[in-house]
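The data below hold one chain only, encoded as structure tokens and taken in the form predicted on its own.
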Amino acid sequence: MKYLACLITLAATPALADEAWVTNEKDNTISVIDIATQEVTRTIETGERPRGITFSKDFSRVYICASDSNTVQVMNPETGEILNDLPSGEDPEQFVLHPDDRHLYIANENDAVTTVVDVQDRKVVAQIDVGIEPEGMAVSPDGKVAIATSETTSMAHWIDTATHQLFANTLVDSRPRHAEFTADGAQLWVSAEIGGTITVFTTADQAEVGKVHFAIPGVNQDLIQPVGFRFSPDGTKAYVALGPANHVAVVNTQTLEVEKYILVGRRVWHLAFSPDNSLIFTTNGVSGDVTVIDAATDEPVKSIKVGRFPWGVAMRPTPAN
């Protein structure tokens, strides 16, 4: 019995090892990649159509937009267990953690509202009325400005997240999937789905000062759809899914010109970088795959099957002992 009990034991406690999480919307499953053997170690049930994936800053919860259960789930990531559901409104598709790590930012696609919830009290505290359809959800390094997108409006919509108050409103161009600033906060680009464009703002003054363009030879440029993007650690590059392109764009972000174009899985969503910095894991919804980019040679490396239509992905780091 003893032995048994170690089993037990031994069993329940996490591998030491980084892990990136991928949502598959289809099966209502998490998978969890081992980043150092490349495998799927562990796939575990969620709310129906997973979406958006983020953790606390310490890690010890995982929080998950569950789209189709109008819910943010809480996890346990140790053990899969969800621990509580947060009043996330309808339909949460992307949402953001507040530097404060209390704060969640949720984007409501069908009731055209971003909504404001208190982690720790588990109660709503803001809701603010934007365009038609958000998606993508940015807060600033210094936490003072949050960004809603909308496809339908073609808008970002710029929130002051002490008075929860609009105080701007930029167009870009079609269908605006996701949204990100610059780690010193001093730009905010938003990818466009239909409009095959990236816009950059300066935050400043919410001033238009540029645009990335596409166009991968052989490919019809209506396939060309950005959608989730992450900077490189020195903030010189972004990478760019771009939809049924099926490639991953590398972008000078001081020039704004494409410097290399990645082939990955089909229908490549989002994307984020290991914990270590040294890789890139692509989530590719058609081809239920993740693609694993070496970040030194802007290579892909090998690909990962997960579970039906692969979604949001996020780095988890080995445990602290």
The other form holds:
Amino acid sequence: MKYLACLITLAATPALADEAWVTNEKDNTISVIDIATQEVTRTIETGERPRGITFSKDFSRVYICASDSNTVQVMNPETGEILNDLPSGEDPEQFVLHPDDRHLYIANENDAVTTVVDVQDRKVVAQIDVGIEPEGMAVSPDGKVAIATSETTSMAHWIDTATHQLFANTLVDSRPRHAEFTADGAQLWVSAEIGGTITVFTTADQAEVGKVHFAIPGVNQDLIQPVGFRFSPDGTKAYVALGPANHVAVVNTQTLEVEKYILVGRRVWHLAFSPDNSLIFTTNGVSGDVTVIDAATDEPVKSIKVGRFPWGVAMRPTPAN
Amino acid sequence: MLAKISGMLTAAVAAVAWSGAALAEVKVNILYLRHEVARPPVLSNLDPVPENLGIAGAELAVNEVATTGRFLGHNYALTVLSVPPEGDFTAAARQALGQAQLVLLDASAPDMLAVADLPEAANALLFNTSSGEGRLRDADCRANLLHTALETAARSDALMQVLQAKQWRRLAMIVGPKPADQDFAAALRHSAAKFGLTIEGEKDWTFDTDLRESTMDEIPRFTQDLPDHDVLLVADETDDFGRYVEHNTWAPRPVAGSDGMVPTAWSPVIEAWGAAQLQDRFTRQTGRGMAAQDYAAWIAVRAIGEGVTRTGSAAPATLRARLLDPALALDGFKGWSLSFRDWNGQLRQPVAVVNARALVTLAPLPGFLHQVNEMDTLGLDRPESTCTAFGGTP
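Next up, can you give the form predicted in complex with the partner chain of this protein, since the form predicted on its own came first?
Expanding to the full complex; the earlier chain stays at the top.
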């Protein structure tokens, strides 16, 4: 019976519902969560130390940063089969897919470069020198600007995607981790883990226009460390993972004030909205689980055990057929 | 791997470019000033002290801050000056201060005070990267001397927090004969009292034979008459005999202190909080693991870099003000954002408690509270300090 259960877990089964795909950094696996039942339905093996994860626009492929295998894997999400590896540069940690669905901008954490890869030709298009330990990656909605943030250099590097040249380097607080453009592309937000802030820039002139600060009663200020974050679909709120503070902050994007802190699992890294936008899934590295937050009430509703050290999360809607 | 990729490049590797107005050039000259010590012989030859201890940390950090500087027009240079044991350290310092006013000191406490009190150092910013002596943070503090080296009392406090949290409260101690052993033993006694643990008995290490082939005969007998205890402390700061104590004790007890479970600012076994990347960079550069003194030098240069990056200035007074600002959030790769105590210049930092193969835990531990900052539960705290050079009152 145990054997049978094992087989079922390993066998790739077609998705019958919306799914959350979670990379487990210390297990070399992906846990696939059925969003309707909130159960892990599949565990898929990956390369070593999977972290960043994202789907192609039509969800026919999933890209996985296998950091310690020094590659980006391309997987068929139906079967779990690896279709091919992409030349990613050394130690790819995080990446972003350009709106053209063709170019991946990859942060090479150990190499102080950003690698641009054409996923069709499977070729490196450019390598761009950035600061030490690049991590956060973002592309503007119009595709013209890519951002790499470097942890040890405390900067957001602004890359012209047409020329692959840096055109600005803006300081943020210590150890930037994640960058996101607002949906209209007007602002860039960058989280700083050790600085404990998010810096907000206007995209047009790369000027700093504001900062988000965090404070949780009873939690040491030095341990409130913003890492991954996402904007709500209507753009009014940002949900910010606060690392070892074990909370997600809900930030009003107009006032930059925190409206609420949601208790989640330990060392929360990243988060993502379910395809229908009703739920938020957070990856909690130290507790090895995922917290499900009800986006209507901003209340945590469930914890789901996944693998060791869950890091990235990406959503796959029910295939339309 | 890199070569493989360059072969696949279809476009030229993009060069770094900047936009906007010309950047203000800032020259940042950093001096690493060492007074070499004639180290006493130790029983084992297994772990020689690296020739470039400390220096390697400064070299790594200057490369890192130079990367940031490249984007901002800040140019960093590191000069290493190593004075032989018999050399005139103060004279060398006096001359070198003419070239650089940002100085990492790798020397004894008396040497450091002599340099800090030189007229040439009056406007300099000095960093103690090597001495744990309490008096440098207390009555003998100096306004121009910041400390990135961990104070001895912070190490002993961290260890006692861990033992208290584990409820291993009855201690015995073996104390070596050297001054550094005596200082560490004094710190352990003080910390034991501070955190409510009891040192039930002590013995002085008096062996003058080569123990390497007789540890199993000698050390059980040596430890047999100690009063009953949960943990055996060893104060052996020159790494002489401590390594032979563990697993040779009469009673089956863990060893802690200078060997066994060790409190330290840094160790190659630290992996979390991004440390794996730092360890990797260090090992690639030096071919060895990163030690606590390498870390102290590394973070001193990183602190200078943070100050220069945020202020656009390399003036010691400007950097000092920035570093002593309580809002400083220095990234020490230990999970907490770090700052300096603005009342004695000591870097606030967590203390790793490690064994040879893994991190045991990181102090301060949960539950050890403090009215200002939990990291201030480790080491000399403001109410106890008689330091006045930073504007405080005794």
